[in-house]
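Only one chain is shown below, in C-alpha cells, and it's the form predicted on its own.
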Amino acid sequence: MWKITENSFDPASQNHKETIFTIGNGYLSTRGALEEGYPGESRASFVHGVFDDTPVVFTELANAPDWMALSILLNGERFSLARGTILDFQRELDLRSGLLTRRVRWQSPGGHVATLLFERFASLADEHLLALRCQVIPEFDGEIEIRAALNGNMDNEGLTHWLHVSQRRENWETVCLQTRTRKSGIALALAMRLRGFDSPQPDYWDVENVPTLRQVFPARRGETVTVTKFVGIATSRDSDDPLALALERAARPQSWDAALEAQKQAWEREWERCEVSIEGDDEAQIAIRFSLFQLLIAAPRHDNRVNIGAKTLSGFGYRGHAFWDTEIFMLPVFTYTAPQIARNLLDYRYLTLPAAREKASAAGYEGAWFAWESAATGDEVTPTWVPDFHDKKKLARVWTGDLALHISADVAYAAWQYWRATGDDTWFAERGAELVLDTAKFFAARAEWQPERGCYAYSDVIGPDEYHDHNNNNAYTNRLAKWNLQTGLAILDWLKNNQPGKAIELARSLDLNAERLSKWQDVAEKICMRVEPDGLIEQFDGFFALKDIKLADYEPRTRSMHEIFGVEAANEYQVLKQPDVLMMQYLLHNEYSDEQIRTNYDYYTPRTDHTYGSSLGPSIQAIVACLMGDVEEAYEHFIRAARADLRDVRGNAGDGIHAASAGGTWQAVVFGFGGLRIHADGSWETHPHLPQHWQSLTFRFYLHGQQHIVRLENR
C-alpha cells in the first residue's frame, strides 16, 4: 500500500485532489494541479522562507513562478480536460518514490485521439531540481506541438507578490527567469532545460515573464513523442547568485532515468528511518504512509531558518504561518525518526528568540513569548480580524495572538523532548536550554498573585480549545507553565553540573539571580488549578458553570459548533474544539494516575466537537483512549484523524494538508496503539493496544542515536 490513486477526473473535487497529490522535497512543494491547467484550479508552488508582506495577514508565503507550465496541441487543438472527451483517466502518487503520474486517453473536439502520460517529481536527492516528463502516443497522423514555459505571472488568490527582473535564452535548450518579491526583496531564479528526442531545435518565445520553448514533432500513429523538462530553482536565501545555481542544477541531470533513480534511492533512505507497517488494515496503512510523506516533503533538511506551517507547503491556508502544531504534533515524528530535521525546526525557534522577547516586552513582561502565528522573523503575524462565520460582511476579532500563552511552553517542551530522546547535550546546552529558561522567565513574569485564593493565576488567556477565549486559569496553560518553570530550574542545575561555563553565561545574560529563581519556585508550587475530589480538573475558572449540552441533539450537522453558536456565544457552553485537559494529561501522563485520566476522559469526551472541531483533537483523543484500554473507541478517533485529508472529512482539505493531524496520526499509532513509552533513563518499553483487526504493527524510532525496529503481533 504505497500509492494514492484516482481513476476518474472530478472537477468539483480538483482543489482537494491538488492538495493530496502535492509533491515536494523539503525545500519546496508543488500542488497537484494539472500541467496544462484547468479552470478554477488552485495552482501553487511554495518555497520555504519566501515570505512577502500582505494586507490583513501581515505576511504570507509567496506563490512561486510556475515551473510546470506545459501546453500540448494535437493537430492544432489544445489538450485540455475542460474540453473534448476523457476516454480514460488515471492518476497516482507513489509515496515510496515521490513520483506523481497521470495517464489520460483523450479525444479532441475535432476527433483526434491520443494517450498522454505525465510524470513529475521534486528531487529529494537535489532540492534545487524539479523534473517533468510528458509522453504523447497519438492515434492519428499529423503534428504534435509542445510548449514548455516558466510562468512568472502567479498570485496568491489575487494578490501578486512578484516583480519581473529579467529573462533570456541561455542556450538552445535552456531558458531562465529572474523575479523578486515586491516587499521582502527575495530574488528567485528558475532555469528550464527542455529535452525532446528526435526533435529539431526548439523555438524561443520571449513572452514577458513567461519565457517559452516550443517544439513541433511529426505525429505518427502509435509512435511515442517524449519531452523532458528539468528545472533548477534557487533564491537569494540560498546563494548570492541564485541564477547561476539554478542553471547549474538544471544542466546537471544526464537523463530522466538517472534523475529518477537518484530520487528513488533518496526516498529509500528516507523510508528506512521512519516506515510504519500495519497488517490487516489497508486504510490505516495507506493513511499513515501518506501522513508521513506529507510531513517529509515539508521538512527542511538544509535550512534551520524555517518552520513547517500548519498547512505545510501544500496550500494557501494559514498563509504558510507556523503554530504550536509543529512542536506538539509534528516535531515528535522527526525527533524519533529524523533528529537532524527536528534540530533544524528547533533552531528556527532559537533564532526567533529576539522576536519572542520583543513580543513579551511589548506586553510588559520579561522573557520570551513566542508568536501564535510565526513566519520569517518570528514576529507575531496572527491576523487581528477575519470574516465572521454568519455574516461575511462583518469581521470577527481573532484573540489567539493576544491571549495564547501556552505556545511558549510548547516550544520549551519540544526542545526538552528532543534532548531527552537524542541525548544531544551539545545542542541543548548551546540552544535548547535557553529556550526553556527564557520561556520560564516569561511565565514567572506573567503570573499574577491572587491573595483570595492563595495561588498564582494566568488571567485573560485562551487555551488549545479555541471555542473559549478570555478565560482565567486555563488548565493546560497553567499546568504547562508549571512544568516549564520546574524544568527550567532543573535544567539550570544540570548546566551547573555539566556545562558550568554555559550556566554562568545564561545566568548573566538572562539575569537569573537567586531572587528571580526563588520566584520561579514559588510560582511553580502555587499555580492555580481547580481539581475536584474525584480528580476531575476544571478546564478553566467557571467552566463547570457554563451551559451543558448534548451534541447528539444537534445531529445531523455539517458545521462546527463554533459556527452554529457563533464566536461569542460559544463561550457560554460546555462544548470544546479540543479537550485541553486531556492534551495536558497526554503530555505529562506520568504525573497522573489511570483513575484520574479516566475521570477526565469520561467527562470531556462527550463535550468535544470531534468531527467538526479541531483537526488536532482526534489523534490525541485516540492516544488517551488507548491509555484507558478503550481500543475500539481509540480506533474511531484515529480513523477520523487518518481520513482528515484523504477523505476531506472537514471539507477544507483544498486549503492544504492538516499537518498537525498528520503528525498526530503517527503519534496515535506509535504511542497509542503501539504503546511506546520512553523513560528518563533512556530505556523504553511498549504497552500495545492493537485494534482487533490489526494482525501486526511494525514501526521504527531512534533513541540516543540508535534505531529500534518494533514489531507487535495481535495474538
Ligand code: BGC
Given for the second form:
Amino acid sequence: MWKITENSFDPASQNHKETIFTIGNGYLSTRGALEEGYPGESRASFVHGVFDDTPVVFTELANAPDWMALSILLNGERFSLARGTILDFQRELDLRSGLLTRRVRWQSPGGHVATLLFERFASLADEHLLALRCQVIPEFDGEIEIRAALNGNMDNEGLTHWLHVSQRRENWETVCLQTRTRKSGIALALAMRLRGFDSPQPDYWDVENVPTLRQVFPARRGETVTVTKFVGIATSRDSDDPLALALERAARPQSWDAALEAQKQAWEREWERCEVSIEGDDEAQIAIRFSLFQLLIAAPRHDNRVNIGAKTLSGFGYRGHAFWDTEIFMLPVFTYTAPQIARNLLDYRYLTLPAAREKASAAGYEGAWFAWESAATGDEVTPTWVPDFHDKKKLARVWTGDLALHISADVAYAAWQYWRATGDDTWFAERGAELVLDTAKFFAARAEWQPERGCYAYSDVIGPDEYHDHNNNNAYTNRLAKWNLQTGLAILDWLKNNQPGKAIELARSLDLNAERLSKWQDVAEKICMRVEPDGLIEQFDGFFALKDIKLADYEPRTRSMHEIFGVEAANEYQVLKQPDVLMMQYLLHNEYSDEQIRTNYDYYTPRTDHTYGSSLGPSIQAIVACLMGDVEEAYEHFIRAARADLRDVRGNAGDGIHAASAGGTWQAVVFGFGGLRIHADGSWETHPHLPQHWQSLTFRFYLHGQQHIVRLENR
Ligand code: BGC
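Please move on to the form predicted together with the ligand, as the form predicted on its own is already shown.
Below is the entire complex, every chain and molecule, led by the chain shown above.
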C-alpha cells in the first residue's frame, strides 16, 4: 500500500491528478503535468522562497522554468495524448521512494505504435537535483527523435515573473539557462545534462529562453531507446553563483540507477522516522502515507527562511502563502517525527518577528501580531478583496488579515509544543521564548477592559470559524490569548531559573517590567468568556442569539453554507465553517472535563458544515469525537479529511494539496484513534479508540530525541 495509481487518462480530471502526482524534495515541487504537455494543463514547479510581486495578493510563488520539457517524435509524428490512440495508460506514484512513473502504449495518427515509459523524481538525497528518464520501445522501424529542453517561458496563470538572463551550451551533453524574477530579483539557474545522447552528438537549438538538445535515434522494432535528463537547479537564495551550483549538481550523478538508489535510501530514512501502518483499512493506509508524503516533500530541510503554504508547493492556490495551517495542523507532524524540520519552520516565525511587530504597531499595539497570510518577509499578504461567490464580477472583502488575532497564539503554541516534545532548551531559550513573550505582549496590549462585565475583551475579531467576522470575544481567540499570557509568565520564570542571562536580555529588549507583567496576569485571569451553567461555551458574544439552523434541511447540497447564504448572511446563522470551540478544547484538552467537551461537542457538531466548510475541520472533529469515544462518528470525519485530495471531495484539489488536512489526518490517527497523550513531565500514554475494522495501528514518534514505536491492536 505505497502506490497511488491511475489506469486511464482522463483530461477532465488532469488538474486534480497533477496535484496528486506532485513530486518534491523540500526544496521544490513539480506538479504531475505530463512531460509532453497537454491542453488545459496546470504545469508548475515551485521553489521554496522564490516569491515575486503580483497584484491583489501582493506576492506569490513564481512558477519556475519547466525542467521536464521533452518532445518525442515517432517517424516525424509528435507523441501527444491529444492525438492518436492511447492503447494503454498507467501512472503510479511510489510514496516509498518518491518515484513517479508513467507507462503509455500509443499509436500515432499515422499508425506508429510505441510504448513509452517515463520516470521522474526530485532527489531527496540532493535537493538541487531533478531526474527524468524516458524509455521508448518502438513497434516499428524508422526514427525516434527526442528533443529535451529547459523552458523559461513559464507563467502564473498568465502573469510572467521571469526575465531571461542568459543561456548556453556548456558542453556536448549540457545546456543551461539563467533567469530572474522581475521584482524580487531572485536569480535562478538550471543546468540540463542528458545521458543516452552519445553518438553522434546531439544538436543544440539555441531557442530564446528554451535551450534545447535534440537527437535522432534509429528505431528498431522492440529495441529500447533511453534518454536520461538530469537537471541541476539553484537560486541566488542558495548561493552567490547559482549557475555553478546547478551545473555541478547536474554533473554529479554517475547514472540513473545511482541517483535513484540515493533517492531510495534518503526516503527510507524519512519513513523510518514517521511511517504509520494501518492493517484492515487500505483506504486509510494509503491516505495516511499520502498525507505524510505530501508534507514531507514540502518540508524545508535546509532552509529556515521559508514556511509551508496552505497548498504546499503543489499548486497555485493561496499563492504559496502560509497560514495557521502550519502551526496547528502540520507542525505537530514534524515536531513529533522530524523535529529539525519543525525547528526550521519555527525559525521562520522567529525571523519574521520584525514584520509581526510592525503589523502590531501599525494597528496601534505593542508586541508581535503575525500575518494571517505570510510569505517571504512575514508582512501581511492577505488580499483585501477577492471575487464574490455569487457574482465573480463583484468583490468580497476579506477580513482575516485585519481581524484574525489568534495566529499569534497559534505560533506561540507551536513553539511551546515543540519545546515540550523535544526538550530543545537551547533553541527555546534563544528563539522560542521570544515568540511566546512577544505574542503575549501583543495580547495584553490588544485586550480592552470592559467595566460593565468586569473582564478583558477582544472585540472585532474573527476566529477559526470564518463564517462569522467582526465578532467580540471569540472563545478560541480569548482562551488561546489567556494561554499565551500565562505561558509567557511561566516561561519568564523558567528563564530566570535556567537561563538568567537570557531572562535579563529579553526583559530588557521587550521591556518586560513589573507593571507590564502584572497586567499580563490580570488579563489572563479576567479574560471574557461566556460559559453556560452546563459548561456550554458561547463561540462569541451573541452567537446563541443568532438564527439556528438544521443542516439536514439543506441536503442534498454540493456547496458550502457560505455559498448558499452569501458572505454577509452567513453571519446571521449558527452555522460553523469549522470547529472553533472544539478546536480550542482539543488544543487545551487538559483544561476541560470529558463532560464539558461532550456538551460542546453535542452542541456544535450538528451546526458545523463538515462536508463543504473548511477542509481543516474534519480531522479536528474526528479527534474530538475520539476523545468522546464516538469512534464511528470519528471515522466518518477522519475519512472525509483523508479523502480531501485523493478523492477531490471539494472539487478544488487542482489548486494544490490541502496541507492542513494532511497534517490533521496524521493527528487524527495518532492523537485521535491512537489516543496518544503527552504529559508535561515528558511521559506518555495511549488511550486508543481504533475503528472496529482496523486490525492494528502502528505509528512512530519522537520525544526528547528518542523514537517510540507504538503498535495497537484491536481485539
Ligand atoms: C480556512 C482557514 C485556513 C485557510 C487556508 C480557509 O478557508 O477557513 O482556516 O487557514 O483556508 O487553508
